[in-house]
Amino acid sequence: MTSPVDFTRFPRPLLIGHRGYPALYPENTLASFRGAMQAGCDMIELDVTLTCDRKVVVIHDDRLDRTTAGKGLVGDRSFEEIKKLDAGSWFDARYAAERVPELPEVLKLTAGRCMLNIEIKTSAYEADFPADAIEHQVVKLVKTSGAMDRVIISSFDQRILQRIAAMDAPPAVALISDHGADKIILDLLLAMQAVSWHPRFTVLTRDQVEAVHAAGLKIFPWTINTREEAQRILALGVDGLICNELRVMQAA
């Protein structure tokens, strides 16, 4: 299968933004968007979960209490609720007024300005995949919304992926992993027919670099912190970086 997205586009690796700017706006809002495009990125990296009334949306945790002035499960609320909550001022009194984003809400915000990678949260799966599952609303989504070219869904769940992967034409997907890409990893991918591989990036070494490389995949590890971290992992041949502080990258 050919990847709807076109990394012909980028001669240099990749600036992923992790939850939009992270160090500098509360992350996952509108704010850590726009602040994310602002200072150069080629890709936002969100996640997203189901409310009560299956509505998608921007959000970490399964729970609300981080990141938002909310208590609770994130499933256990309906979006009405959750689109009242201030999601700001835990990290400053100055974006008290940001909210709970819904997908489409980022897919119209990033429309014609940046990539984004939407990580579909592991405990969004559901086991009988109704109608309205995550992986189905999310797909249509990004169909409707015109954004096939700039958009790869990935997870850390293979059983989320396998599903999108399984769909009629559907968008890019990408595995998120914890540890290296042994035969496993590789095999999983490849039967997903994925874009890319997101590993943590302590895990990663050049001959695992090399070897998703030749597999015709590309790496973005995560998540990257300091200018030191950047270029050492930038030596390995990635082909991006997922970073909190994008400046990081750009520096390094």
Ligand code: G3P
The other form holds:
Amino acid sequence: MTSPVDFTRFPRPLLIGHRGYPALYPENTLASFRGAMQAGCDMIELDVTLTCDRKVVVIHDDRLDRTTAGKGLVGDRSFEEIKKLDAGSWFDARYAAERVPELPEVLKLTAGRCMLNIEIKTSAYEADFPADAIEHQVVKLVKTSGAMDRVIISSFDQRILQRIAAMDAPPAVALISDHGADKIILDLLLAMQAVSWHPRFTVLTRDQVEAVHAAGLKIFPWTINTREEAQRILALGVDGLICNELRVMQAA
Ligand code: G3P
Ligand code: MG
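Hand over the structure of the form predicted together with this ligand; the form predicted on its own is what we had up.
What follows is the entire complex, opening with the chain shown before.
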């Protein structure tokens, strides 16, 4: 399969904003995504899950408690209920007007400006794979918004990625890992024709970088917070950094 995303247009490692620009803005909000684009990021990473009325919303935790004024599980609330919640004051009172975005809002905001790395949370996996499962919805939204050439869909959950990889003309997929690239991971990446591997940066070694590159994939580690971390990980030859602090690459 030819990747729908052409990485050859990037002459240097990609700067990827983790949940937008969470060092300066409330994570996974439109303010955070605008801030990340203003800071010059090439790609934005964001997390998606489903509400009880099956809307694709952008939030990291399964619960509303940490990043909104609400309480309880995201999956127990309708989008109308969630849309009323302040998703910015927990970070700073200036951002009281921020709301939990729906995925189409982010696709629209970033159109023509920035790539997206859409992480589907494992908790959104449904064994019966209904017609409106999150995998179907996300792929449909990406296709109808004309974003196939600028989106990577990632997950820790190989079942989610395998379902997407098996679709007709699938978008680019990427596996997120908490541990190093052993043979199991390499076989999985090849089987799903992943375009990239996203390891926790602390587990990455030069040997793994070489093995994953030899298999034809890009490597985008997370989550880099300091210039020292950026310098060390870039020296391994990775293709980009998923960062909380987007100024780390300025001096790297
Ligand atoms: O996509 C990389 C990273 O975001 C994975 O962990 O928990 O921050 O979504 P988490
Ligand atoms: Mg994430």
